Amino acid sequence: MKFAFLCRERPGAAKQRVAVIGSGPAGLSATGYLVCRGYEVDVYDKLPIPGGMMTFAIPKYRIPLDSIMEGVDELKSKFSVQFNLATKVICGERHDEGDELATNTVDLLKLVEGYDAVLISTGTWRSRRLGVPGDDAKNVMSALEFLLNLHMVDLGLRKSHIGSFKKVVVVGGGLSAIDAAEESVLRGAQEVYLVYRRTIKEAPAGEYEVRRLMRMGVNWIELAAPKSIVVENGSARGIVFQRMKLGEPDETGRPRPVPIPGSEFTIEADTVIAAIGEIPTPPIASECGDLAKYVGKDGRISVDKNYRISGRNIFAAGDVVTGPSKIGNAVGQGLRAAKEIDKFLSARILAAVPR
């Protein structure tokens, strides 16, 4: 996977310094573009290995780790990119999934002062909860937590496994739900259920992916939503679901699931995985003064058409701007934001030249 695909080496001496926060697809693609334009780039990431969710969440049969590391190694060896890993960049206080892997913290405002430009590409590292009674049981987890744990073990960064792994229920119909269900099957779970509140035609992951899992033995249940978790001695023993029917379209344009009274049923489980979406995690908390106003209630950073926070040397791209999306979209955003950073810094250089 080549991130610096526009050149073979950095052209000439470094022009100016850029900090990239987040080493997922948006951050790495932006880094590759910027080094080819002659900038010195430092990358910061709270995880101990670059790649973001490509490394720590997406199954390796989709994106091999060797492919990611090949591109990262090239950025290091040929373009002198400095990777500051296990380092969380933050302004204010907030805690997200994967933060326990960071051993160092850096103030965002100090980075902004110390670099000519800063690109935020921190993605979506906070999961939505089921929001039903019992969802705090110790064997109820998010898809991101589940996949992160598996990859940590695979990478030799954690010794313990998740625990009992016989009957798994995954709630959701997106790609994270697909990945969690498929990993469960591949790692030996005896029964895996994938339960979605709409039909297979509305599943965000697509009908093809769902049917592929069904052929692998995953039990697909549609038009059902969790109502409560059955908890015994602090652990989930099953989920109570309620049947749904499709009503009028909601704000997304998809038919709204409507509960059917008296239609409850229970599925036994020793592992419950909530895969109902992730939330953007910018390095800007509510205590971050004037910058906080650029973060919406949904966590997304508000930028102008040039991917820039107005009046600042701060840019943002990828899922932290759009919300959860596919890798190709994040890569495209990273490249476009890098081009805007190049324009911004080039204009500053020209403005400083005596006429």
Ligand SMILES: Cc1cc2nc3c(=O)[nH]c(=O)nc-3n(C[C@H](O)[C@H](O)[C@H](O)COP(=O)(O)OP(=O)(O)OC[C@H]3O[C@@H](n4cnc5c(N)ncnc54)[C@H](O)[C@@H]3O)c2cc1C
Second form
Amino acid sequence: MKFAFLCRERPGAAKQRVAVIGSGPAGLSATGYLVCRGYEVDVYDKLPIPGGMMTFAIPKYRIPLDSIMEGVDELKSKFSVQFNLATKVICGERHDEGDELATNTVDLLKLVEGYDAVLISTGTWRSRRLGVPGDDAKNVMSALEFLLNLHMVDLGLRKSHIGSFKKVVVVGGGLSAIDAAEESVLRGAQEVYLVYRRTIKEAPAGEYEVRRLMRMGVNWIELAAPKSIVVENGSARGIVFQRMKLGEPDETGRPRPVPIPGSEFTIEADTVIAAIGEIPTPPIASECGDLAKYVGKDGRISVDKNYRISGRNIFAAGDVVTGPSKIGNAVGQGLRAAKEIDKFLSARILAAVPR
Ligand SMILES: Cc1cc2nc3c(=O)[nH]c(=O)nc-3n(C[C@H](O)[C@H](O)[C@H](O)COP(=O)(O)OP(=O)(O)OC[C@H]3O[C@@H](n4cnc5c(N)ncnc54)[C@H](O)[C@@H]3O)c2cc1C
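Switch over from the form predicted on its own to the form predicted in complex with this ligand, please.
In what comes next, the whole complex appears, and the chain from above leads the way.
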């Protein structure tokens, strides 16, 4: 995977310095663009290996780690990009998934002062909870937590903390749900259920992916939503679902799932995986003064059309701006934001030249 695809080597000595926070597809593509425009780039990431979701969430049979590391190694060796890994950047106090792997903390405001520009591309590292009674039981987890754990075990960073893992119920119909269900099958779970509140036609992962999993032996149940978790001695033993029917379109344009009274049924489970979406995680907490007002209620950073926080040397791109998306979108955002950083910093040099 090539991130610096616009040049073969850095064009001349570095002129200005840029900090990129987050080494997912948005941050790495921005880094590749910026080094080819002659900037010195330092990357900061809270996880110990670069690549973001590509390294720690998406299964290896889809994106091999070697291909990500090839591009990262080129950034390091040919373009002297410094990777500050296991380093969480934050202004204020907040905790997201994967934070336990960070051994250092850096203050966002120090980076803003110390670099000519800062790009925030920190993605969506917090998961939506099921929000039903019992969802805090020991063996109820998010898809991100489940997949992150598998990747960390594979990478030798952790011993598995997932329990018996024989009967798995995954709730959701998106890519995270597909990956969690598929990994469960591939890693030997005896029974895997994928339960979605609308029909296969509305599943965000697409009908093809769902049918592919059904062929692998996954039990697909549509038009059902969780109502409560059956908990015994602190652990989930099953999940109570309620059947749904499709109603009028909601604000997303998709038919709203409407509960059917008295239609509850239970599926036994020793692992419950909630794959119902991730939330943007900017390195800005509510107590971060003036900057906090650029973070919306949904966690997304609001930037102007130039990917910039108005009036500041701070830019943002990728899923932390758009909400959960796809690799291609994140790469496009990273490249466009990097182009804007280049314009912004070039204009500053021009303004400083005496006429
Ligand atoms: C399970 C799953 C499966 C998916 N499958 C696909 C797929 O098949 N195809 C597809 O196109 N898309 C897929 N996606 C979506 C895709 O992974 C994302 O859209 C994409 O990775 C977003 O890129 P990003 O660079 O914005 O963020 P990320 O890839 O999330 O990278 C953000 C980086 O920022 C770091 N970070 C976060 N907070 C901080 C902080 N405070 N300080 C320092 N570093 C921080 C994180 O460690 C991470 O490395 C999937 C997503 C998930 C969750």
